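Here's a solo chain for you in structure tokens, the form predicted on its own.
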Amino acid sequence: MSNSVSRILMFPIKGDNRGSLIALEAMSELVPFEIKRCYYIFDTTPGTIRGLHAHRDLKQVLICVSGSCTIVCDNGKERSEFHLDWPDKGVLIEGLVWREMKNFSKGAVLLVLASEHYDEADYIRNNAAFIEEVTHG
């Protein structure tokens, strides 16, 4: 889909000799939507792949605020992998994109900012159905 986007984001670090801080604001270049839901994934069992679904309308920014993980994004035409290993880096996912989260390090915490409240009807949980929807609408 032409409106499906997955791209890396770099967040500006502010700070001084006391430490660092990153501030994210909704409706900005880095979070181009109103944040309606926020959640985080942690204590992931080694070898587990999370996600394994797509969203029709939901937009997300994913940030590994501690540890590291890999985000795999597939828009039906190309598959991209993003390694998140520092809290100044995130992935923006917009449009119909299959997503997988894997390779969680011990102690990893993946923060997700979402544009909508939870809605099961927005999910596509079967990859074949995702490919069908991407290919034929």
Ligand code: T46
Second form
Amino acid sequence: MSNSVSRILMFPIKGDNRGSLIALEAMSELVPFEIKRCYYIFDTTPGTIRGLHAHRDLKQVLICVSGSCTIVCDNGKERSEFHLDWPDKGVLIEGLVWREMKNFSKGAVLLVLASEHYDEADYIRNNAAFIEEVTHG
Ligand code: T46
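Got the form predicted on its own; any chance of the form predicted together with dTDP-4-keto-6-deoxyglucose too?
Up next: the whole complex, starting with the chain shown before.
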């Protein structure tokens, strides 16, 4: 069985009368890895579901920096849903976790910090293969 983790993160806001700022640093409690890549998802087609895959060896923090969306995480034993609707919330995903992103609001921007460079070989895009790997290793 996997020791995969997905959990909500709450980021401290540095606010003053000019507005708000959130600062995230690599190798901290909130981002527990070196950041090798970041990417963002935007201009999402209404009603679409993205993701629908797992990773073998990737740590990520997902932040909806504008608008809102829902992140579904399934580690083969339990399925969790996280609604991201403000930039002070994130989701940390580590280990073998099937993920889906859905319910994107108009104008939503989902920022992702990742521990590794892009590697298609790290993806499991077939759900039956994910179940097999999460169950039997
Ligand atoms: C994940 C979720 C949250 C690249 O060339 N480089 C990259 O770094 C990424 C992430 C993607 N791509 C290419 C690969 C595809 O041709 O961009 C295209 C769309 O990627 P994909 O269909 O994998 O996008 P999502 O939104 O389904 O999944 C993405 C990440 O790929 C994935 O790692 O965890 O966001």
